[in-house]
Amino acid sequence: MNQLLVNMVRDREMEDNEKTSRHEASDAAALVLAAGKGTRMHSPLPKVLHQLLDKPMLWYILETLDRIFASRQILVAGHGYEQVKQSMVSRKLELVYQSQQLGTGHALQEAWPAVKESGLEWLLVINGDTPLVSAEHLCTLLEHLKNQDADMGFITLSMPDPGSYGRVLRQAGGEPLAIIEAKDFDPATHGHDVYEVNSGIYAFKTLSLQRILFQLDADNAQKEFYITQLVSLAAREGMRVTAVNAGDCPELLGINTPGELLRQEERIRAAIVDKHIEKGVYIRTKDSVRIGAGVQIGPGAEVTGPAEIYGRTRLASGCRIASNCYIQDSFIGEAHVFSFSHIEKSVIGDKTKIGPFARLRPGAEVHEKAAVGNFVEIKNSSVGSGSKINHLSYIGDTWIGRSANVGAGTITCNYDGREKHRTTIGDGVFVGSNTALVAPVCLHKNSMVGAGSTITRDVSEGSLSIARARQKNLEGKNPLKNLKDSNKA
């Protein structure tokens, strides 16, 4: 494995270890509700798998929980259960199947055996469509609940237009009395000036929740079992209920439509870009730059928009990315990537030049001081230090040594219709323009291939290989000239 790739993997493992070792909350479980169909998304995809930047919205919530919990995480899924399960296969996560989607309260009931079995004192419940919820939000709610010695708590928002969000009703002393769903809210009964709404983020003392959870009923417009009813049930039982008002905090709004998803995606995008700028990255035309949440960029690197950088990409300090580039799951050292280059699952060394209009497909490794130029495509190949492929070439399943020069229009013919084969180009090899290298084939050290050749056999060290038909000039035989002469006559 290339040493650059080794460094990338090592640094990522260090980051993951730090993430898991810094934060613990061993007395709390977290339950994510992700069973809804999301009809208003107008898509067969489960709502929680719709992407913001390059990650599904559910990923953001689980990453937040990873930062604050070393204990139990439970996910309730229903619609698209197998898809959700497959997307979470790499996580330590307990899945609960909600076969009938009868509301958030019903989902909590379905998950109750897993919650009870955990034996944990506290429970956080989060809707799976709130990807921007932060660790600070969750920790503040949980700490507030503990400090107040409350049985139940939730986060509220203040909105000038409550829209479809559940309204929060309070008692005269300010204690939460009930949450009324928008379709059940009657201004004549509940009051006209209710601008405090429910965010859908709750915390419970587990033993207190057990007392009231199965008292839920479906006596509402939707005929569903709502978690929100637990507020009034707790108040009726004389339990202590508290609420933390986050003010006008759009990050905590749920996603129910494509428009809402795009607005939240823009908030994530802007926050990520600003975070990198604060850490010393030069991001020009920043409103047109999209950077995934898992990307690492060293201080002093430069990115000019429009640009898209996703996955587990790492850009080293001193790296320069020109406009209109797409980069995913790649490591780029102190290199210059020119405009309109597409790089995926590749490793690029220091002092290299890539593009413009270059395409590096999975498995491409370009070592230090190499150059990959205009309209060059590389796949599953290694380009040695100081080597150059400057124009209009395809390099597939190939190893290229140091200081080689591959001329314009060179094609490595790696596929015979059934299998892929390797091409080897040794140190100091010169390949003339418009050459086809039919794999498997090896051009040994310091050999040369004449332009326009089709090479099917190995070329020995220091040799010159020319494989093309002898040129013939047939005097007076130009058919076009003869045709023009006849037309004149």
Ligand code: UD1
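Since we're looking at a predicted model, the values are computed, not measured. Take the two forms, find the largest set of C-alpha atoms that superpose within 1.5 Å, and that set is the rigid core. Numbering follows the first chain given and starts at 1. What changes on going to the form predicted in complex with the ligand:
Comparing the forms between these two forms on their rigid core, the Cα displacement of Leu474 reaches 2 Å or more.
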Second form
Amino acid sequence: MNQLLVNMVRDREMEDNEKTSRHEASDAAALVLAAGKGTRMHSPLPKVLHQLLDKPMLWYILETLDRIFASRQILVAGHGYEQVKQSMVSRKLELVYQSQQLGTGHALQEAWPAVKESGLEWLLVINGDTPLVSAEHLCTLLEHLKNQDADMGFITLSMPDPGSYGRVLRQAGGEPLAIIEAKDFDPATHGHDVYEVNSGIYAFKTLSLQRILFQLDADNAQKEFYITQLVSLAAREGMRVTAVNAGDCPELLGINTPGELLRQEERIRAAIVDKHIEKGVYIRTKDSVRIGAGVQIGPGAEVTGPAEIYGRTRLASGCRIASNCYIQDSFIGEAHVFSFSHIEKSVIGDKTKIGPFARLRPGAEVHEKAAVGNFVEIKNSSVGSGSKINHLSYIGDTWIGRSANVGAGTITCNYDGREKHRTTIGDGVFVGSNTALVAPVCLHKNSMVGAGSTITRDVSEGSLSIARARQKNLEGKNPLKNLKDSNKA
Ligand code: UD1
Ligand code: CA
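Having seen the form predicted alone, the form predicted in complex with the ligand:
Entire complex below, previous chain first.
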């Protein structure tokens, strides 16, 4: 990337305040259960890799854990293990393989050696399908456990219709007694009015867990080892069990079906958009704007929906993104991006005009005051400051200097069927319309190419090149005209 643009990007890197506000829980390990098949998703993809906006479900939980844990993160994967592993390569994370998915309790048993080895006093366990859980939720649970000197704790929700959630039974004094899974729940035995359910987020004193973990059995409707049986086992052992009720908290709902995924995605989407608006970004038609969690936007920037802005995109203060644009992993200065532009892995400088209907593919750099107009595709190329490519062009593997003018319909022929080759267009060059530049080729500074040319050789500085058949004018030879004349006669 050009140094000027690198500097622009660096100057514009904004402080991500949220990442810097860390909660400390360095005496705990965190375990994410993510081995299940996710049958109800009706998809071959492991459930936890399904995307919410531009990131897999797991990403959100792991980001939250990053914000609270200096110490150990463990992930149990099984179904689609290799795919999960691949998507986690850049993370400091210990993976445990659960070869057979015999239940959430079995997943915890499989992870036990890693938990024990961590030597940490506390353990948090989180269902991998609850991506909106916040650092505050997790810290509150841990604090509660520590304050009460409890052996086990979990977060509960209040739900008028508990559906497939595990129901929480409490003793007369309020201490949790058991979690009964939906398929095992019998109102006649367990009570008719149970509206408190298990969120799938637990905390344990590690030493206490060791005493009960391997007492789990699969004596239930699903013949699985349930993590939830630990509540009744702990109660039976006389351990202290505590439950924190989060009320009606939609963020803590699990994702088991496409419908649930879309509802949670919508919550994240709306929250991200509102956060940007609060920070001073003008987001119009905000319900149709999708912005990934890793995107940074300077105050005063304007985005009009529908829009999709993803990845590590940075939009500078003062930039304007018109409706129907897609932008991914790009840096955009104080530019004006007109409607229907598609921009990926590109860098766009200040005072530039992009689109409408521009396509910037990976490696496009557009320097300040340059213009890229409608139906122009640019790939792996640099467009110098003040240069213009306003209509109907393909520019690939090309370097363009300052103040050049690339005429309508200019195509860089960068591929010979085997290899890609580079084109160079110097400062002040004027390329006439409908020109083919057959790479490798160089148009030196201040040269000019006549419209309709096919340029196969370099053009030297200051010269004019025309490479097209000479025009012939044949006087009185219009065959149609001659035909009409003979008809008249
Ligand atoms: C689970 C709880 C239920 C709770 C609900 C909250 C159990 C038995 N039930 O039910 O009480 O109300 O979450 O959302 O825990 N997994 C594994 N290995 C397995 C099975 C599952 O790692 O062998 C993982 C899954 O990938 C998933 C998580 O554990 O991320 C929860 O499993 P899931 O099947 O979704 O449990 P629920 O039926 O939702
Ligand atoms: Ca679930």
